[in-house]
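There is one chain below, alone, in C-alpha coordinates, taken in the form predicted alone.
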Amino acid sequence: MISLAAIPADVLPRAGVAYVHYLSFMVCFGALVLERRLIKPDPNKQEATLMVITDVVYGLAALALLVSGIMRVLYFGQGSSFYTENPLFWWKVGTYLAVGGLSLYPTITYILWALPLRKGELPKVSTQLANRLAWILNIELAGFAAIPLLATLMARGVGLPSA
(Lines of atoms letter the chains of each structure in order from A and count residues from 1; the text may use other names and numbers.)
(Lines give C-alpha, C1' and ligand atoms only; values in the text may rest on other atoms or scores of the structure.)
Protein backbone atom coordinates (compact mmCIF):
# COMPACT_ATOMS: atom_id res chain seq x y z
CA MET A 1 0.00 0.00 0.00
CA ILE A 2 1.32 3.45 -0.90
CA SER A 3 1.30 5.95 1.90
CA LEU A 4 0.57 9.58 1.12
CA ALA A 5 3.46 10.45 3.43
CA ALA A 6 5.83 8.57 1.10
CA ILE A 7 4.87 10.78 -1.87
CA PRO A 8 7.16 13.81 -2.30
CA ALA A 9 5.41 17.08 -1.41
CA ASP A 10 5.63 18.55 -4.93
CA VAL A 11 4.11 15.49 -6.66
CA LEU A 12 0.49 15.81 -5.52
CA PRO A 13 -0.03 19.43 -6.62
CA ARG A 14 1.64 18.72 -9.97
CA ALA A 15 -0.42 15.56 -10.45
CA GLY A 16 -3.61 17.34 -9.35
CA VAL A 17 -3.19 20.17 -11.84
CA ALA A 18 -2.31 17.69 -14.61
CA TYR A 19 -5.38 15.64 -13.71
CA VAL A 20 -7.67 18.69 -13.88
CA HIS A 21 -6.07 19.55 -17.24
CA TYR A 22 -6.66 16.08 -18.72
CA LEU A 23 -10.13 15.71 -17.24
CA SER A 24 -11.27 19.12 -18.46
CA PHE A 25 -9.99 18.26 -21.94
CA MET A 26 -12.05 15.06 -21.92
CA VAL A 27 -15.16 16.91 -20.71
CA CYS A 28 -14.71 19.52 -23.47
CA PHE A 29 -14.38 16.84 -26.11
CA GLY A 30 -17.34 14.88 -24.73
CA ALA A 31 -19.52 17.98 -24.63
CA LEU A 32 -18.66 18.78 -28.25
CA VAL A 33 -19.50 15.20 -29.28
CA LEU A 34 -22.84 15.44 -27.49
CA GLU A 35 -23.62 18.82 -29.05
CA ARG A 36 -22.79 17.39 -32.47
CA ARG A 37 -25.04 14.38 -31.92
CA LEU A 38 -27.93 16.51 -30.67
CA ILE A 39 -27.92 19.27 -33.28
CA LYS A 40 -30.87 19.10 -35.65
CA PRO A 41 -33.59 21.32 -37.06
CA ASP A 42 -36.44 22.18 -34.70
CA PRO A 43 -35.30 20.35 -31.56
CA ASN A 44 -37.87 19.57 -28.89
CA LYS A 45 -37.72 21.31 -25.52
CA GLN A 46 -35.65 18.57 -23.87
CA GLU A 47 -33.10 18.50 -26.72
CA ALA A 48 -32.78 22.29 -26.87
CA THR A 49 -32.40 22.52 -23.08
CA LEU A 50 -29.76 19.78 -23.13
CA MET A 51 -27.87 21.67 -25.84
CA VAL A 52 -27.82 24.81 -23.69
CA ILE A 53 -26.68 22.88 -20.60
CA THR A 54 -24.06 20.97 -22.58
CA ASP A 55 -22.62 24.20 -23.92
CA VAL A 56 -22.40 25.63 -20.39
CA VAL A 57 -20.53 22.48 -19.29
CA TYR A 58 -18.27 22.85 -22.33
CA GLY A 59 -17.54 26.48 -21.45
CA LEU A 60 -16.73 25.68 -17.82
CA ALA A 61 -14.49 22.78 -18.84
CA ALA A 62 -12.74 24.98 -21.42
CA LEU A 63 -12.08 27.55 -18.70
CA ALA A 64 -10.70 24.83 -16.38
CA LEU A 65 -8.54 23.60 -19.27
CA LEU A 66 -7.17 27.09 -19.85
CA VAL A 67 -6.49 27.82 -16.17
CA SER A 68 -4.89 24.43 -15.50
CA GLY A 69 -2.81 24.80 -18.67
CA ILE A 70 -1.53 28.19 -17.56
CA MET A 71 -0.77 26.75 -14.12
CA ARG A 72 1.16 23.89 -15.70
CA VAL A 73 3.22 26.27 -17.82
CA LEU A 74 3.99 28.68 -14.99
CA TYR A 75 4.22 26.46 -11.88
CA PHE A 76 3.60 22.74 -12.27
CA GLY A 77 5.07 21.65 -15.61
CA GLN A 78 8.48 21.37 -17.21
CA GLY A 79 9.31 25.04 -16.77
CA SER A 80 7.93 27.84 -18.88
CA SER A 81 10.86 27.85 -21.34
CA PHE A 82 10.14 24.20 -22.21
CA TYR A 83 6.78 25.35 -23.51
CA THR A 84 7.29 28.86 -24.76
CA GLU A 85 10.40 28.03 -26.80
CA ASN A 86 8.61 25.23 -28.63
CA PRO A 87 6.63 26.18 -31.77
CA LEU A 88 4.39 23.15 -31.23
CA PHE A 89 3.24 24.74 -27.96
CA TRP A 90 2.16 27.84 -29.85
CA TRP A 91 0.39 25.68 -32.45
CA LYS A 92 -1.40 23.97 -29.55
CA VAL A 93 -2.37 27.31 -27.99
CA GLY A 94 -3.42 28.66 -31.39
CA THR A 95 -5.58 25.59 -32.05
CA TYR A 96 -7.22 25.97 -28.62
CA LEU A 97 -7.90 29.66 -29.30
CA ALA A 98 -9.22 28.94 -32.81
CA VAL A 99 -11.60 26.30 -31.44
CA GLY A 100 -12.63 28.73 -28.70
CA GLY A 101 -13.26 31.44 -31.27
CA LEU A 102 -15.33 29.08 -33.40
CA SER A 103 -17.35 28.07 -30.36
CA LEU A 104 -18.62 31.63 -29.91
CA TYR A 105 -21.16 31.24 -32.71
CA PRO A 106 -22.79 28.09 -31.27
CA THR A 107 -22.63 29.53 -27.75
CA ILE A 108 -24.37 32.76 -28.76
CA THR A 109 -26.93 30.69 -30.66
CA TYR A 110 -27.66 28.54 -27.59
CA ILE A 111 -27.89 31.62 -25.37
CA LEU A 112 -30.52 32.95 -27.77
CA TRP A 113 -32.32 29.59 -27.48
CA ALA A 114 -32.48 29.99 -23.71
CA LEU A 115 -34.68 33.07 -24.04
CA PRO A 116 -37.68 31.33 -25.67
CA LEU A 117 -37.07 28.19 -23.59
CA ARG A 118 -37.55 30.20 -20.39
CA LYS A 119 -40.93 31.31 -21.74
CA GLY A 120 -41.85 27.69 -22.52
CA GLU A 121 -41.37 28.22 -26.26
CA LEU A 122 -39.15 26.29 -28.64
CA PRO A 123 -36.27 27.95 -30.46
CA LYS A 124 -36.58 28.30 -34.22
CA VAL A 125 -33.85 26.12 -35.75
CA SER A 126 -33.86 25.91 -39.52
CA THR A 127 -32.13 23.14 -41.46
CA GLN A 128 -29.62 25.73 -42.63
CA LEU A 129 -28.79 26.79 -39.05
CA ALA A 130 -28.55 23.18 -37.86
CA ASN A 131 -26.19 22.36 -40.77
CA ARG A 132 -24.06 25.44 -40.04
CA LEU A 133 -23.78 24.53 -36.36
CA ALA A 134 -22.95 20.90 -37.25
CA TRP A 135 -20.21 22.09 -39.62
CA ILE A 136 -18.71 24.35 -36.94
CA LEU A 137 -18.88 21.57 -34.34
CA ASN A 138 -17.11 19.20 -36.76
CA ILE A 139 -14.27 21.70 -37.15
CA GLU A 140 -14.10 22.19 -33.38
CA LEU A 141 -13.89 18.42 -32.88
CA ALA A 142 -11.10 18.12 -35.45
CA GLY A 143 -9.21 20.95 -33.76
CA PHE A 144 -9.63 19.42 -30.32
CA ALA A 145 -8.53 16.03 -31.66
CA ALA A 146 -5.28 17.62 -32.93
CA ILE A 147 -4.34 19.08 -29.54
CA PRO A 148 -3.28 15.77 -27.88
CA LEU A 149 -1.14 14.94 -30.91
CA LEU A 150 0.67 18.26 -30.56
CA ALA A 151 0.99 17.68 -26.80
CA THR A 152 2.46 14.19 -27.16
CA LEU A 153 4.97 15.39 -29.75
CA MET A 154 5.87 18.32 -27.52
CA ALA A 155 6.31 16.05 -24.47
CA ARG A 156 8.86 14.07 -26.48
CA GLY A 157 10.89 17.17 -27.23
CA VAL A 158 9.77 17.60 -30.84
CA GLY A 159 10.07 21.25 -31.79
CA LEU A 160 12.57 22.19 -29.09
CA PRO A 161 15.67 24.00 -30.30
CA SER A 162 18.75 21.80 -30.43
CA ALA A 163 21.21 22.49 -27.64
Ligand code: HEM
The other form holds:
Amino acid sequence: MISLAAIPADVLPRAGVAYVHYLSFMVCFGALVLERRLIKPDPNKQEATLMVITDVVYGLAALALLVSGIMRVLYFGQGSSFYTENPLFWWKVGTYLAVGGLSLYPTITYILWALPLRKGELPKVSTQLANRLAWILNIELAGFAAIPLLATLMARGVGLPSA
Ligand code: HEM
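Here we have the form predicted alone; I need the corresponding form predicted in complex with ligand HEM.
Then the entire complex follows, led off by the chain already shown.
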Protein backbone atom coordinates (compact mmCIF):
# COMPACT_ATOMS: atom_id res chain seq x y z
CA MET A 1 0.00 0.00 0.00
CA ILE A 2 1.20 3.55 -0.71
CA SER A 3 1.97 5.46 2.47
CA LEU A 4 1.43 9.19 1.86
CA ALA A 5 3.62 9.99 4.87
CA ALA A 6 6.59 8.30 3.16
CA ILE A 7 6.36 10.59 0.11
CA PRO A 8 8.81 13.53 0.36
CA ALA A 9 6.97 16.88 0.72
CA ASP A 10 8.14 18.29 -2.60
CA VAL A 11 7.12 15.28 -4.70
CA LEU A 12 3.36 15.79 -4.85
CA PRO A 13 3.49 19.46 -6.00
CA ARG A 14 6.08 18.46 -8.63
CA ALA A 15 3.89 15.60 -9.80
CA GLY A 16 0.83 17.87 -9.81
CA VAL A 17 2.45 20.53 -12.00
CA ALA A 18 3.81 17.82 -14.33
CA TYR A 19 0.28 16.38 -14.53
CA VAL A 20 -1.19 19.81 -15.44
CA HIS A 21 1.50 20.09 -18.13
CA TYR A 22 0.57 16.72 -19.69
CA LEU A 23 -3.18 17.18 -19.29
CA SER A 24 -3.15 20.62 -20.92
CA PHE A 25 -1.04 19.22 -23.75
CA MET A 26 -3.61 16.48 -24.34
CA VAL A 27 -6.51 18.95 -24.24
CA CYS A 28 -4.70 21.26 -26.72
CA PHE A 29 -4.05 18.38 -29.10
CA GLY A 30 -7.61 17.03 -28.77
CA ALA A 31 -9.12 20.47 -29.38
CA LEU A 32 -6.95 20.97 -32.48
CA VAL A 33 -7.93 17.56 -33.89
CA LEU A 34 -11.62 18.36 -33.29
CA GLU A 35 -11.24 21.79 -34.89
CA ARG A 36 -9.54 20.17 -37.87
CA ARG A 37 -12.40 17.67 -38.23
CA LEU A 38 -15.05 20.40 -37.94
CA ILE A 39 -13.65 22.91 -40.41
CA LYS A 40 -15.73 23.11 -43.60
CA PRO A 41 -17.24 25.73 -45.89
CA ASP A 42 -20.50 27.30 -44.67
CA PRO A 43 -20.92 25.43 -41.37
CA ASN A 44 -24.36 25.30 -39.76
CA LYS A 45 -25.02 27.11 -36.48
CA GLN A 46 -24.22 24.08 -34.31
CA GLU A 47 -20.92 23.38 -36.12
CA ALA A 48 -19.81 27.03 -36.07
CA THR A 49 -20.66 27.33 -32.34
CA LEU A 50 -18.75 24.12 -31.57
CA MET A 51 -15.70 25.47 -33.40
CA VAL A 52 -15.77 28.70 -31.43
CA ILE A 53 -16.08 26.71 -28.15
CA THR A 54 -13.28 24.33 -29.22
CA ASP A 55 -11.00 27.27 -29.91
CA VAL A 56 -11.71 28.80 -26.48
CA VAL A 57 -10.90 25.42 -24.82
CA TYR A 58 -7.70 25.23 -26.89
CA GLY A 59 -6.70 28.76 -25.83
CA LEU A 60 -7.26 28.05 -22.12
CA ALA A 61 -5.35 24.74 -22.31
CA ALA A 62 -2.47 26.44 -24.19
CA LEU A 63 -2.28 28.99 -21.38
CA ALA A 64 -2.24 26.22 -18.73
CA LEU A 65 0.50 24.47 -20.75
CA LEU A 66 2.60 27.63 -20.80
CA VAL A 67 2.08 28.45 -17.11
CA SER A 68 2.80 24.87 -15.96
CA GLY A 69 5.90 24.80 -18.23
CA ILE A 70 7.21 28.06 -16.76
CA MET A 71 6.53 26.76 -13.22
CA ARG A 72 8.51 23.62 -14.00
CA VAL A 73 11.42 25.70 -15.24
CA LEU A 74 11.37 28.02 -12.23
CA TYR A 75 10.30 25.83 -9.28
CA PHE A 76 9.44 22.20 -10.03
CA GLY A 77 12.06 20.94 -12.47
CA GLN A 78 15.76 20.24 -12.49
CA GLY A 79 16.82 23.88 -11.89
CA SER A 80 16.22 26.67 -14.40
CA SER A 81 19.77 26.68 -15.83
CA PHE A 82 19.36 22.98 -16.73
CA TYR A 83 16.82 24.21 -19.29
CA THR A 84 17.91 27.71 -20.23
CA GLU A 85 21.42 26.53 -21.14
CA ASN A 86 20.03 23.91 -23.50
CA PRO A 87 19.30 25.01 -27.11
CA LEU A 88 16.74 22.19 -27.37
CA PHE A 89 14.71 23.97 -24.66
CA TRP A 90 14.69 27.16 -26.74
CA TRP A 91 13.70 25.17 -29.84
CA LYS A 92 10.83 23.80 -27.77
CA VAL A 93 9.76 27.26 -26.59
CA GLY A 94 10.20 28.65 -30.12
CA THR A 95 8.04 25.89 -31.63
CA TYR A 96 5.36 26.54 -29.00
CA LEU A 97 5.42 30.28 -29.76
CA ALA A 98 5.33 29.63 -33.53
CA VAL A 99 2.29 27.36 -33.12
CA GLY A 100 0.70 29.97 -30.83
CA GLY A 101 1.39 32.70 -33.40
CA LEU A 102 -0.15 30.58 -36.17
CA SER A 103 -3.26 29.95 -34.09
CA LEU A 104 -3.96 33.71 -33.97
CA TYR A 105 -5.38 33.55 -37.49
CA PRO A 106 -8.03 30.87 -36.74
CA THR A 107 -8.76 32.51 -33.36
CA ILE A 108 -9.39 35.94 -34.88
CA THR A 109 -11.51 34.27 -37.58
CA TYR A 110 -13.67 32.53 -34.93
CA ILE A 111 -14.02 35.71 -32.87
CA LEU A 112 -15.40 37.34 -36.03
CA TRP A 113 -17.83 34.38 -36.36
CA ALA A 114 -18.99 34.71 -32.77
CA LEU A 115 -20.40 38.18 -33.50
CA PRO A 116 -22.93 37.11 -36.22
CA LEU A 117 -23.61 33.87 -34.30
CA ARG A 118 -24.79 35.86 -31.27
CA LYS A 119 -27.30 37.61 -33.52
CA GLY A 120 -28.42 34.22 -34.87
CA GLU A 121 -26.67 34.73 -38.25
CA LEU A 122 -24.37 32.15 -39.85
CA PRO A 123 -20.75 33.09 -40.66
CA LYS A 124 -19.85 33.03 -44.37
CA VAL A 125 -17.00 30.53 -44.85
CA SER A 126 -15.68 30.12 -48.40
CA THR A 127 -13.97 26.91 -49.55
CA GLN A 128 -10.75 28.95 -49.79
CA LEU A 129 -10.98 30.09 -46.15
CA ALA A 130 -11.86 26.56 -44.95
CA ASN A 131 -8.81 25.16 -46.82
CA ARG A 132 -6.55 27.85 -45.39
CA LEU A 133 -7.74 27.14 -41.85
CA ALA A 134 -7.34 23.38 -42.40
CA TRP A 135 -3.72 23.87 -43.48
CA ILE A 136 -2.92 26.11 -40.55
CA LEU A 137 -4.38 23.46 -38.22
CA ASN A 138 -2.31 20.72 -39.96
CA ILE A 139 0.88 22.71 -39.34
CA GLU A 140 -0.12 23.39 -35.72
CA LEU A 141 -0.74 19.66 -35.16
CA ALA A 142 2.67 18.79 -36.65
CA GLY A 143 4.31 21.40 -34.38
CA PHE A 144 2.50 20.01 -31.32
CA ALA A 145 3.54 16.47 -32.21
CA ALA A 146 7.21 17.54 -32.49
CA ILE A 147 7.39 19.35 -29.14
CA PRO A 148 7.25 16.24 -26.87
CA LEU A 149 10.28 14.84 -28.72
CA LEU A 150 12.22 18.02 -27.95
CA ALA A 151 10.89 17.79 -24.36
CA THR A 152 11.94 14.18 -23.75
CA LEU A 153 15.44 14.84 -25.13
CA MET A 154 15.78 18.08 -23.18
CA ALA A 155 14.59 16.43 -19.93
CA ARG A 156 17.45 13.95 -20.26
CA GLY A 157 20.09 16.63 -20.81
CA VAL A 158 20.56 15.99 -24.54
CA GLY A 159 21.75 19.26 -26.12
CA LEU A 160 23.46 20.59 -22.99
CA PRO A 161 26.91 21.99 -23.81
CA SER A 162 28.67 19.24 -21.80
CA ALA A 163 26.38 16.37 -22.95
C1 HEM B 1 6.88 27.51 -23.37
C2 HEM B 1 6.25 26.45 -23.03
C3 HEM B 1 6.84 25.30 -22.27
C4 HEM B 1 7.76 25.28 -21.26
C5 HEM B 1 8.47 26.47 -20.62
C6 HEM B 1 7.96 23.89 -20.88
C7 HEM B 1 8.80 23.44 -19.88
C8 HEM B 1 8.95 22.13 -19.51
C9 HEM B 1 9.79 21.64 -18.42
C10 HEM B 1 10.63 22.51 -17.50
C11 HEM B 1 9.70 20.30 -18.38
C12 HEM B 1 10.37 19.38 -17.35
C13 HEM B 1 11.52 18.61 -17.92
C14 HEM B 1 12.12 17.73 -16.84
O15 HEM B 1 11.51 16.73 -16.45
O16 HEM B 1 13.23 18.06 -16.39
C17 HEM B 1 8.81 19.91 -19.44
C18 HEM B 1 8.49 18.60 -19.74
C19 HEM B 1 7.69 18.22 -20.75
N20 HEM B 1 7.00 19.07 -21.63
FE21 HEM B 1 7.04 21.10 -21.61
N22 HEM B 1 7.16 23.12 -21.68
C23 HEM B 1 6.48 23.94 -22.54
C24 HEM B 1 5.62 23.56 -23.52
C25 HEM B 1 5.33 22.26 -23.83
C26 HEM B 1 4.48 21.85 -24.88
C27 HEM B 1 3.78 22.82 -25.84
C28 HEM B 1 4.45 20.49 -24.87
C29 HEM B 1 3.73 19.56 -25.78
C30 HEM B 1 3.30 19.86 -26.97
C31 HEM B 1 5.28 20.04 -23.81
C32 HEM B 1 5.50 18.72 -23.50
C33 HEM B 1 6.31 18.26 -22.48
C34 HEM B 1 6.57 16.87 -22.18
C35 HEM B 1 6.00 15.67 -22.92
C36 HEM B 1 7.45 16.85 -21.10
C37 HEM B 1 8.02 15.61 -20.40
C38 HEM B 1 9.42 15.29 -20.83
C39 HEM B 1 9.96 14.10 -20.08
O40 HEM B 1 9.91 14.09 -18.83
O41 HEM B 1 10.39 13.15 -20.72
N42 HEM B 1 5.80 21.14 -23.18
N43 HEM B 1 8.37 21.04 -20.11
